[in-house]
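Just one chain is shown here, as structure tokens, and it is the form predicted alone.
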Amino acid sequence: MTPDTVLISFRDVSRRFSTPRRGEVDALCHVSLDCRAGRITGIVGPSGSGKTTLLRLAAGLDQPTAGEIVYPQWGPSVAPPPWAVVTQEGNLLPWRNIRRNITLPMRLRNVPRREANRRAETLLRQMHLPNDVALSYPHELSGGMRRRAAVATALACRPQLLMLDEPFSGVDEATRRRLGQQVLDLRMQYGQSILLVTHDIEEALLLGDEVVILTAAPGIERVDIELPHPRDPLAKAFERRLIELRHRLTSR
């Protein structure tokens, strides 16, 4: 695929929730937005302006009230669909050890048991992860180790399209640095395109080609990040590019 590519196409898109106390709620309102592949897409933006139910769309996990969500490159299948999420909660299942998370999205696509465990080894290896987790189970982990194995799981069966859900929350900020750099590593080797949902702007311009701003209002917009990687937090011109990003979220 070309970086001009459209892998998913929001067209006029709204989603309306029915809420007993506050009645009908417009989480997201004519919403217009292509994805494309070859990129990072940091989507930003305050408590309730929209961004999980966003993701949840694009993955397919939920419906629009209004509009389209069109897959250029797919089509309506049958077949599972070559994308992954991970979810704030970060999707292991706590009853089966972490190779086992791993290998079972490729089990259910027939990859042989011991290609499977190759991946799963070769995955836990690029996400630093020590030899024991292999067969460790969730609980038994660290937050840091837990969010590392499920974007792990996540790219098992190699998905040309990656989306995460706050995927690093709830971890110290070296940690989150550490595994916003490996899914960039990641990323180069395998050439995914990843939808990133997270509440840190830095974050988003540290790891983003683009960032979609969304507000409560609720509003979109598209800014482009034109810093090449790897980004440093210190260096001016990244620096000028987050105060702008503020003052864009801010402002609206």
Given for the second form:
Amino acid sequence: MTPDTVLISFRDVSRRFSTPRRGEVDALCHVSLDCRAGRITGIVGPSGSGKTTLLRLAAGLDQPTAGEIVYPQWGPSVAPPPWAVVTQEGNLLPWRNIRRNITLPMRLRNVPRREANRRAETLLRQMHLPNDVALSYPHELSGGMRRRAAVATALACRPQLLMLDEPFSGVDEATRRRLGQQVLDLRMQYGQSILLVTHDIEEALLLGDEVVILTAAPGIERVDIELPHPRDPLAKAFERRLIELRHRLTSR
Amino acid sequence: MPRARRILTAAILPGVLLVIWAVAAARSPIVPGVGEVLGVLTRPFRQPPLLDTTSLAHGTLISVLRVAMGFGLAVLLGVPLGVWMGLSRTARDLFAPMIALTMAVSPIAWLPIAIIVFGLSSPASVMAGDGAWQYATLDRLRFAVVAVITLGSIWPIILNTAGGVRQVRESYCEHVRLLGGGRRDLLRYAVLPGALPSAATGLRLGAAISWRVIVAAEIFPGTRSGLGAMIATAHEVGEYQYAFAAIGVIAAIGLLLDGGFRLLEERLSHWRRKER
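Would you generate the structure of this protein in the form predicted together with its partner chain, following the form predicted alone above?
Following is the full complex, with the preceding chain placed first.
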């Protein structure tokens, strides 16, 4: 797959919800967007701008009320889905230990148990998780470890596109930076395509090859970020882009 | 020492009860003494000379077998039905009114109807064992009594299983679906394990009800075996040491049953206490 191959294409997509108190609410309004292979696409916007709705639509967990979502590489109803999602809740089943969580996608694809366990160990190492985590249950881990285990579970199905919904929320600054670096490693070392939803514009700028700004206003704004990796948040060029993005976000 | 103090506190009321019993036994010719009851308990295989029932051990075996059959049947029927009701609105609409109606009636009230339906039939009428002992034992497991136990214990199993299935977070199902799981995988990896703690609570409640129902059903005239029948006949002939011994065995087995199912429940729901 070449780096510019379109994986998911949103064509004038809208999603409207009926709520008991506020009536009809537009969560997403006339969004057109291409998500390309081998890139980190950062989706930023304030709370309630429809970021999670966009991700759920991309993952096929929800259907648009208008417009269409096309997967040029995969066709309309590909199974199993070639993407994986790490949700805000951390997509781990609480009754399975971490190893059994990571091996689940492989078991569903009939990978033999021994091979699945071996790959789970590799994934734990890749996400810098100690070996003894394998037998722990999600509730026994810290927030940061749970996120990494969730990413390892998502990677276990070798997805062509990894969708991350606020993967770093609720963890401390140091863990946040480490997780960010690991996401970047996935993109740099393995060419992993990533769709990253975040409310933190600095995070999107630090990691994204392109940033999509989403607000309550119809449509989106797409900005290419050409800054080389690794990016220094204290560098002048970075600060300039950050101010520019903040300005674009608030002026929409 | 908070632990020793707690044990001491817990022992106060049983101790008071023992004292009251000892005083009552000393003053009344009807109330049996502690020694008499212990005499029955330490010789469980002896046939009570004045009672028209089998020995304490055999009575216990009969009661346990009846509960095992009735409760086992309730689990076999109740868990799948609960899962179905948890998954399907139609199943809920179909069974919920019937369940509400049947639950309102004490299980013992169904015994006469169960006797009309099942008569005196038992597993022995279907498959007789080779030895007389087996035949006699099987014959005592009347289907009517077993049906009443099933009817008494099935409701908490159904309702808790259905509740557990409905409470499984949608995000867990979505997760399995996103990993490529089909309907069967959804059931196997998300719905059933997620509903297990609640189903286990249903099993514990159902087991407790079965054990209470069996004693009441056995006191019912016409049942000449089991711990309940021993209490009833001991009362008829005034041999109360057998009634006291039977009550002691009932309490001990009830405690064991509750403890066992509590342990199972805790093991199956260790993840639930800290679910985030």
